[in-house]
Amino acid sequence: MQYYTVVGDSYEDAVRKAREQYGDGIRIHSRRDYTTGGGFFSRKKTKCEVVCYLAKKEKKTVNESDISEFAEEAKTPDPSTLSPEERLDTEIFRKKSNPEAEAMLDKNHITDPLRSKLLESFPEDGDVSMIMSERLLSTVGIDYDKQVHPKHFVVFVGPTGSGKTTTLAKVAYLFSQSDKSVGIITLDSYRTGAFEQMSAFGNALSIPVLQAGAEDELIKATERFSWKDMIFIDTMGLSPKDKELNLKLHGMLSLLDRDRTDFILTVSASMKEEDILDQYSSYSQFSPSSLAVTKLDETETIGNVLSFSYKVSVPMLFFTDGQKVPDDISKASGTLLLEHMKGFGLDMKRFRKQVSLS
């Protein structure tokens, strides 16, 4: 299936300019908000990139009227009665593909709409990686406003094992060593221990932790930490044949104030994309606002999640690297992502190795 990317100053401005070119089969897949300028003599600007695709029309009986006028639309114009932009949108779709910038992506598992997008109108000349460096750092999306304006509920979501807990823990201190006031609240009754993992890591922090396994308790919960300026809560893993569970987790989170509440789902850098794909249909319910990727300890290139946040429309906030509580994390940011691909930029683990050894 052939994507389609368009910008537009709004959605509604976004989808009006892909119908006027693609015409009124497009469907959207996905949609992106973010801004562009802001810098000394810019003002800063709200665009909306959506991607959609044609779809499929019905198949229907075909007359000589029909065959005629299809004749006449597979007539290859006269160049010349082209307009510019009509001739640049030719050579653009009919441009062949870097080769060098192809391997790239192959080498990294990135795939559409991403992949697409990146490769779209690439140069023929120039620093392949420089080039494909700076576009995707200005293609996927960061979470730099949570990472300095949190709300005052975070919820961590994720399935078990994706590191959930100790990801939670190590946001918390974080968040704490900021002169932020913090509490933790774990609704995970159900995997045994998990209550006292949390509690041993909040005694070493020093971060209060409490446990509610029902509504009533989430209740109680909240108003002992309605003081604190961020609460943290831990849930149980969920899996989508069990509806009773999740059901009740979705109940106990409605009690929570929506607008001042952030879902931060969990993904592991180490599974397929496809895999990631199928863990995200248990959580999309909860509209997670950003990402936390964790296990890049146990990959080497992370283009799997940055092909299934672009096609998801969610950031990136952390990325750990180890189980070392509170150590293994950092802020997402470019640098990191360019460090955490092969072939982009600076090799920044071999620099750091050699600057350890001198």
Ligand SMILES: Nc1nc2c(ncn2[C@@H]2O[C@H](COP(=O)(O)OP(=O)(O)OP(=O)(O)O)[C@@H](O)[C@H]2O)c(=O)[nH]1
Given for the second form:
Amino acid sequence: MQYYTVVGDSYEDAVRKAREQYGDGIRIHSRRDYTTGGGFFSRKKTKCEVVCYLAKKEKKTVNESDISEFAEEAKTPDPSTLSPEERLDTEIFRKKSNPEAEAMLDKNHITDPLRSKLLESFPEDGDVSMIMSERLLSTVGIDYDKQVHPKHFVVFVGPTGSGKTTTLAKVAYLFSQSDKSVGIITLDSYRTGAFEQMSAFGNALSIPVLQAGAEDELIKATERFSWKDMIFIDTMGLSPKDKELNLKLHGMLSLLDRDRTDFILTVSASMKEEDILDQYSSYSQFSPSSLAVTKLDETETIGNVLSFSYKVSVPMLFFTDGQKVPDDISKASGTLLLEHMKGFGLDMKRFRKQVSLS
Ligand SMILES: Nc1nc2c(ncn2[C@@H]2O[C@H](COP(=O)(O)OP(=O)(O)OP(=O)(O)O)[C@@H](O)[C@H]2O)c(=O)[nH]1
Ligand SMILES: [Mg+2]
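Could you switch over to the form predicted in complex with the named molecule, since the one displayed so far is the form predicted on its own?
Let us now look at the entire complex, which starts with that chain.
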């Protein structure tokens, strides 16, 4: 049986449209009421979506094609019996998505479950780019609260070379400029020059830096900084193979009072989503609460990071887009996020190109 989906401003409106399009023989299979908009670009509207089918005239005999049609119908689950995630996966609901919207998601490497969420019950009319931008902004998480109210200890964890040390220096400086007294402790006593790198940033930004290579040294360092409002802690990049280093770092980080500690996972914007997931799982014990997304200057789109962020429900906190300390950093925001997406409402690169050509 063929199902059709029709959207109207109310149930009556949807049924009237369905009758106009498919005739009086239609039967309503299910209805769903929802709201759209209310985001960045538009006001909230209520909508009603009906799934309908055409009632058949009675037949005296059942032939081969009827049997295969019944078999096909039996494979199609009744949407009202499914969870929202399962519903998105059914043929009926897939048919409704919009090819232009799908192409935008492909271009930006956006994967499930964020992809399905953004395509869910896609409206039949309207500017696709605007609708997608609005949906993206109301779906992905940005930790505005932590940008203003961070915890006492802020620990940067993440893969080697992702920009932990550089980003930590930039963030520590940001807070030092907002009336907070800050100190930095580096736990990286393994990589040659790690302490020198952190100290150089500390000197340039007038922020004191201490090094702690073992648990007792970390306790002493936090005592020395006990009067500070915030203590930033830099860690060494971990390879999953280096079990000993892994244990040592986990041992030291376990000393921190969890209620007073934020763990920020630092990921480069050009990392593959699977690699980000791997890194996230290696720090799962600490439940990183937000993301610092680095090296936005080195990639065109951040769909991989957004897909990951939505999948594990870890919001974005900071974006960095260059090596300059302390300048190349911004608090994550909706506008910046859209700037780093191809074809979305605020495709600034496309906009600038158009302006320079005109
Ligand atoms: N292009 C660009 N480079 C960056 C950015 N952030 C950091 N870098 C560079 O990336 C390199 C690694 O940065 P670090 O801060 O040392 O990275 P890390 O994660 O501390 O590295 P390890 O301590 O070795 O694990 C340096 O050359 C930084 O200047 C950024 O936003 N854009
Ligand atoms: Mg480092």
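Only the largest set of C-alpha atoms that superpose within 1.5 Å between the two forms is called the rigid core. Numbering follows the first chain given and starts at 1. Computed from a prediction, not measured in an experiment: that's the story for all the values here.
Core-superposed comparison between these two forms: the C-alpha position of K331 differs by less than 2 Å.
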